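First, one chain by itself: the form predicted on its own, in structure tokens.
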Amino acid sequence: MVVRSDARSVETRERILAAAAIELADRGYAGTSIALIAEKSATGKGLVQYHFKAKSDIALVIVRSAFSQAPFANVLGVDTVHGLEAVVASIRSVAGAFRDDVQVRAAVRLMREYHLIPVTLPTPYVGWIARIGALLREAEAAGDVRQGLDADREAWHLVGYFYGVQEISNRLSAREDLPERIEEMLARALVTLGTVAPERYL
């Protein structure tokens, strides 16, 4: 009986988070209320507040969860591909998550609205920048990009370039054209990096 009750509690909590992610991605932090989350998750307001004391607690869980699972998590993962191939794969993967994963979309919007949220959210992108920097050093060692590259600076700008492209895509097409725009971005970025035979990666 306890196991069944615990399973039901976990299922309810996940249903609340799923509904909250949709609303937060669409409406933002200020436009989403506990009452709306309760309605969309088919639970009572009291049940939402049983699992989460405040809306800010829901926001924090969503952002932390996205960071622990998404390709831009603040960790350096173990890749099956390396160097420039891994840089390109990483950027494409993050673009896919921004477009297709509602939890990631909610986390991205929440991070943009951090000043409205009375909790400290994880600092975005630092792990991804570090990862791309390490991969660019691999690419330089392999002779795939120009020598003397400032890998950390280029990684910072690649992530900044990506963020700007996805944000404009979001505003103008709800990210429908993001894959195409990312390929255009990559074509330009590979030239900037002095890539040998950039067509291999596109």
Second form
There are 2 protein chains.
Amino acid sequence: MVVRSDARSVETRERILAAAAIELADRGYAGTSIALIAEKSATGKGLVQYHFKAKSDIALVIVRSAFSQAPFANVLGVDTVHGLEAVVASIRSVAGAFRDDVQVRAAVRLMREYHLIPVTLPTPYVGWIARIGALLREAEAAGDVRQGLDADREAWHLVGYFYGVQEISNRLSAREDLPERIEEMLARALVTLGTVAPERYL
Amino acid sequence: MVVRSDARSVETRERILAAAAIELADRGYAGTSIALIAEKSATGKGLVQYHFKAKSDIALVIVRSAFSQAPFANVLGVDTVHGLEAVVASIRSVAGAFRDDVQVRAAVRLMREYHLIPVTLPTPYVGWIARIGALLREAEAAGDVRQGLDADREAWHLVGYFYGVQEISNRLSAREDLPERIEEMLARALVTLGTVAPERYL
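Based on the form predicted on its own presented above, generate the structure block for the form predicted together with another copy of the chain.
The next block holds the full complex; its first chain is the one shown before.
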């Protein structure tokens, strides 16, 4: 067996994942084969299988990697923006990623097709709901939203509303109108949060 | 070839569709075969294929039938309730059907899996959005909501918000909390519509 240099091996793995994301975002789980990924990454079936046991393994890596990215739960705004400003930034940023980031689009499609994938994918939404809940408590403490609001419940509804907006936008306009729909959603959501100065965020 | 009486033939077709809906709602398109539908409907592969050319044909009939049912676009409240009352009734009724009506649940799952199904399914959402838009115009004329609201845009957002709520509820609680989440959603949506007396609808 040929021993590959670590750097080359990492580069090959990244190339496989990048090609897989494009195909999975476009064709979905059932429409994407290891052979196709090998062809599109200009590697070879053997090399793909050297890096990933199975197609489901590739799916899991793509979903996990999208979930750990900046717009999502864990990373966003830890040191930069806070409270309601961070909530709004997070929703805009996730919407942008849903539209423009092929790795995130692949992850969203795979999460949608989770029934077909024989591995346990991370539970969606819960991390983001928890993060928005924490930010809404900051917003309440700062006096930026209605006092006494149920932060976790409002966070659940923001994520639900967001998900529905991106879904309908996806089905009816291939997400072309998503930025506009997200701004409309934010304007409505800021009202229901009892935001003191909604125009500051729009 | 045995000539079957019409009544018996209709009954068999219904039995096949009922069994197919249960399996499709539970296992999805890829997980349901003609052989399984034949087994569960206690008919036989030949009889299933006598009634339906292909599995995709069964999917299409189930989706079309769900779309033409009472809670959806065309039928709701034509003669009974009007305006904002009908909007609220429609959202509650569709939510109930998403949770409790196996034919609707099968249709929702098939719409979600449309990528896998080699027929053109009806475009989702648009009929319901149009119907809610018309009802919101009635509500505006009756002075029940903010004057000058953009009825079609608000209808788009109601359907989007609804879809997201049922999705998150489905993924995180198997739709157990759906009725409660829908009431929370309605309370928030009535505020953004500038409803004059929201408590009348809750």
